[in-house]
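Only one chain is given next, in structure tokens, and it is the form predicted alone.
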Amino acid sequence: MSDYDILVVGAGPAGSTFARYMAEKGYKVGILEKKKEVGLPLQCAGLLGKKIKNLNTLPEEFILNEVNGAYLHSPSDHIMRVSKKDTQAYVLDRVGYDKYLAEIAAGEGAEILLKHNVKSVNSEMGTVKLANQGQKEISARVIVGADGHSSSISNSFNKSSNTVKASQYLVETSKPLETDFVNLHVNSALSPGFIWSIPLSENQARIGLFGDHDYLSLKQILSKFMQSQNYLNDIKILKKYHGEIPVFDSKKALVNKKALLLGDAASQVKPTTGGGLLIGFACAKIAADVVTKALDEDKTSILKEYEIQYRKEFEKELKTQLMVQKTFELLSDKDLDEMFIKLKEKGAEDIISTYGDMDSQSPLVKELLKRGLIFSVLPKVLYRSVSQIWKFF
């Protein structure tokens, strides 16, 4: 007889939204989590569009602020301005919904182990095995690996995943900040990746930035962003954090035998932006319902039918963006800057307004591309690579 009918590794928000789930309909669940403490250190920069509310439970107190618009800016710093007249994304206390998250799961019955990280998986078997706690094995009808980029659960059936560093400060600034817009900025150095400004408050914001550099090279690009910001004046650095994001492999085996994978462990990210936060919870969701099939007839093939969900489901927009980020990485900083330019002469500010959404980005490129935006701004000795990218859109 098995341990627990499910077993998650990881207690991270999906993992945890995931666990919530299970423990709700009266399966015995249990959690393993190689922290002594949830939701440390932070490691997301906790804008989440407003979708959440429809995925996710999310009460006001873990609400920071509420965005309706962004500054878009070029490497010389062109800017668009994109917004919405109602909010568009929520800046949250991250570490404390975190800690929510898998407090509620508890609530609901789910046994949350700290200080339990898992060394190996036998997914034909149903059993993890400790690196600590004495080498322990734990059995479980089904697993659920939702331990992030390095999962231990996905590595024992697919190969390490390729990921890209982040960097991100906690900073208070002496000059009020615009609340209600969130900054950011593209250059080459760092594309597909990017650096943002989000305003907690007046004055206080998260500045961070990914992309495919060591975290020294990371520091030294932030740093030297910062000094030259002329609406960061008198800058205050309260706290720095830096993580990792896995890149999105559409390849990538969800499920083996008696093991899925959920949320980053998945690979279940934006290729675009890095955040996979609402997918993962869409995913937990999606995840429950075949999980509680497969345990009520008994038949773990039918676990199968996640990856098949999961690939109806999202594959065609983080394709689409996987296109995006493929573009972007082809563009100099010279195209950036005429691109911007160009891209404000035909109106895009407002087309991205309309059609814009930080989660959906597909809607917006059928725009651009029914309305011959996006090759009319790229340089014609880029037209080439860039139709190859995009011929079967």
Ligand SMILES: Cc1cc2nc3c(=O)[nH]c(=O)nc-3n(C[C@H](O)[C@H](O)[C@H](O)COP(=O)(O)OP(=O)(O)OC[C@H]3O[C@@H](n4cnc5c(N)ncnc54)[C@H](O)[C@@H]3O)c2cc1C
Second form
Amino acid sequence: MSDYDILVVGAGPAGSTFARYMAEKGYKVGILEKKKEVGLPLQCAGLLGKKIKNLNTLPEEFILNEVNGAYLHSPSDHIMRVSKKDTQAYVLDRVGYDKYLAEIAAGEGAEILLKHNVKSVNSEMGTVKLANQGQKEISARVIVGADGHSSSISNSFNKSSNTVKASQYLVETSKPLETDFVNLHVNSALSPGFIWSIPLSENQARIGLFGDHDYLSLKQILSKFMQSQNYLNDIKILKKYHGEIPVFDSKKALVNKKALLLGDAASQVKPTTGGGLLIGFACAKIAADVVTKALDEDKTSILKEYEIQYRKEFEKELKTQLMVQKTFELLSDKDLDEMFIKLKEKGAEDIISTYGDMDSQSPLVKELLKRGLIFSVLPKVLYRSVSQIWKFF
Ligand SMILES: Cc1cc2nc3c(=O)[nH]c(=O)nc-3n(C[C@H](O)[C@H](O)[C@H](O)COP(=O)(O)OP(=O)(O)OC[C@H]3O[C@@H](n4cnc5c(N)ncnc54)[C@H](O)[C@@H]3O)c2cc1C
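Starting from the form predicted alone above, please write out the structure of the form predicted together with the named molecule.
Full assembly next; the chain just shown is listed first.
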């Protein structure tokens, strides 16, 4: 007899949400978390599309700010302003929210074991070994690896995931910020990563970036950027954070025998922004339905349905984003500047405002392609390479 019906490795937002769904149904759920405190340190900009309200519970107390638009900046600061009338995204107190999600999972009966660092998994037997408990072994009928970007559960049946690094500062500004707009800055040194400035209030913002660089280079790019922005001239850095974002991997196996992967561990992140919370929450629901069926029918083979359903729901959108990402990677700063100028001239601000959605980007891409805008704003020398990228769209 197993110790648990389900063992979730990782008390991040995806793991806690899945654990809550299963505990609510009366299963015996254990969550193994290597840290001594859930949610810390902060490793997130906390910007979540409005769809979060359909995908998870979100009490008002964790919403620090609401935004309804973005200023998109080219390397030489040609700016496009895109917005909608109503709230498009929430800026969250991510630390508080992670703790809350873990608490409500525990409230439903999930047992959270802190300082439990999983060292290895045996997917066939349904057991995990802990690194810091004298090789202690714990068993379950199903094991869910929700252990983040460098998941040891994933590594047991996939090659190691690639990640990119991200750095972020919490800053206090002396000049008031426009609180309902985020600022996103692209440049070829970071591409497909970018720099963000996300207001938390009139005088506090999270300023960060991600890209395929080491932390020192990211810090240098960020310092240079901050010096170049008037509104950031007279600021106080209150805190510094850093973290890693998994590179989306469409080939990753998500299920192996009694184990399945969820959230960053499954590289369930948007290729264009690295954001993973919303997909993680949606997949927690898919996983809960499939795992319930597998347990009730006592058939581990049913777990494969999770991967099938995930791909059916997300593959097209994620592959479109991958194509956007690959296109951006081809562009120099000069190309990006020219692209912004041309897009603006062709009315792209209105088109992006109408069709843009930070979580489903395919409708906008489809519209831009339909209007012939993607190719007409790119340098002619890149047509061939860009056509190769988009030939299956
Ligand atoms: C700087 C930065 C900014 C970001 N901004 C955004 C954003 O604005 N919006 C957005 O949607 N996403 C954002 N993301 C991504 C987002 O933070 C992740 O997608 C999200 O945290 C994934 O949740 P998760 O539960 O899958 O994994 P995690 O939040 O990484 O949780 C995994 C948990 O597993 C635990 N763990 C790891 N290994 C083990 C082990 N061996 N044994 C036991 N426990 C283990 C960890 O301690 C952790 O608690 C950002 C990421 C970074 C780095």
